[in-house]
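In structure tokens, one chain follows: the form predicted alone.
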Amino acid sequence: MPLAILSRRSWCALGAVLLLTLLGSGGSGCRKSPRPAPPSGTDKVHTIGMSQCNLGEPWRVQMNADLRAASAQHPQLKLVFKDAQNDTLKQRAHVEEFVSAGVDLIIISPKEAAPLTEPVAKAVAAGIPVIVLDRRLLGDKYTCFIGADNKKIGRAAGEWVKRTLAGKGKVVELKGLMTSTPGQDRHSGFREGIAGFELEVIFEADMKWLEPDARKEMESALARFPKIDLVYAHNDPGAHGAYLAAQAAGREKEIRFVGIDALPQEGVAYVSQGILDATFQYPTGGTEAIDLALKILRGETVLKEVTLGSRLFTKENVATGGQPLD
């Protein structure tokens, strides 16, 4: 159709395109958006690596969720979470597998100590940070190791035994997976604790963390042992499948339970309903593995060991908030 012959609304209609058409091409009296700057070096994402030994024990998850809420505040940094299922050679793919991904930084609980030593070295080796969490390696190849002190707790254990029994009576002591580090300490601390007195272990096993295998050891025990004044567990659960081993075959009230651990829900709550004399505090870690992470990625210093604090909660303390180890 001839321009001189378009309807009046077709002159608009024509305009109002050739308008738009100015405007999407930035013709003038139109400024483009800025596109956004790049992002600089101290926004960059760091990948975080971790592996955890295994979910089946209620502090682990407890720690891993400690993980999650510290780096929650931290945009900058990605946790990616391995779960080992309490398998050694899982594990050691787990680090294998972030070294071949190029993970800035390695967070590693482990289950035992001499398998897992040599690729959490060749880790560090190839340039990836390794922080060691709860439970230690052999030798010195990692970047940094938070945990608290199996051995003085252990001691502590076995000195409050002491005190309770009157340095007399038969225990049953039921222990982690002894091949790893803190199996080992949280036993030989205790045996240090009860040394010297007429404290009788009647009955050990390693119940592997597990609550109910510490059940299952229990109910050895009661079948032998007509007469047991204390069970000393090295973890909380432990000492609640012993007490629950213990109330089936109605000998509960004569038998004093004690574990590690302490978390508020678990072996806190224990000793708040009478199920547990008392629980010794083994604090996860995790808040502080992500403190020190950020610090080792921003190439700080940090130091080799760090040890966290524990404290004893008891029926008389458990409400103020328990009382500090020395």
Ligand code: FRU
Given for the second form:
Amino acid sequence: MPLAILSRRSWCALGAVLLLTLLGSGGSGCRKSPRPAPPSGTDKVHTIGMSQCNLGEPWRVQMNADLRAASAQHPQLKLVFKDAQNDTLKQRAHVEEFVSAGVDLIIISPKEAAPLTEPVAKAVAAGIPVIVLDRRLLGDKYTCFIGADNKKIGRAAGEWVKRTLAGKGKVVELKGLMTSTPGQDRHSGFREGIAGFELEVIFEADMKWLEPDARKEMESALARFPKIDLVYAHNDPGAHGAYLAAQAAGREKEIRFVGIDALPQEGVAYVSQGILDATFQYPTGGTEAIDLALKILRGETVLKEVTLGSRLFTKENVATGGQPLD
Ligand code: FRU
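Mind giving me the form predicted in complex with the named molecule, seeing as the form predicted alone was just shown?
Shown next: the complete complex, the earlier chain at its head.
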């Protein structure tokens, strides 16, 4: 149609198209978001519901930050975060809400295995892929699991303790929530690692991954046992809580402290400061979860299980970035 005979309405439409094109190309200079422009054409925006079991611990804040950073590279992804505040019932409701909202994919880092198994299975049955991060569920009714090998980390911790104490000594074990799989695996792996030597676990308690609980349990251990050689805690907040209890009792110098997580700003910093003797890295898997989500949303087949590596940090190797577990 020649330009001269375009109707008034057509001119308006043309103007709107031009304006949108300019805005889309960043020509307006007033875009609020630093995110790249949404993809054009048929790429639809995919909504991912992410249910985090709590945000009270630095490691989980880091997981969400990793997810956010990775998804920021993909403008077709929209992440909706929910925080269950360490409440299993709340987290079950999250999954159900995501299903009713019709999200395209769910990522869950579950608080406990058994109670979260059923809602996830229902989501999968409703056709929504689910990526399980860090803590496992029961059975196999999910799309994919991503996490490090907790049994291997526990065993490596046990072997490190065996070497460091020359096969002999009194140990306190502060366990993570034992209804969660990392707690179970870090415990059984550790016991395998120290087996067959004169290492005695004189005190063990479930500190539920929480620093204040670990501190309280350690106060009881210190009150009962005049000699403690080492504390193995299933995470760095637990090891730090134990250290604080020992420090308050004036006994921190005679005890070694071992933890797991190795966040640069937490466990690794404690090793550099001489608070912890060792920490084993437990990667959050946030970046890998977004990579996998993209593949699933594109209809590609993915592995059922993605196992992440780990590193050991001690005062000898902390300055050079630790050493990988073999
Ligand atoms: C955080 C945390 C980490 C631990 C992980 C295990 O909630 O306790 O410290 O490594 O969960 O699931």
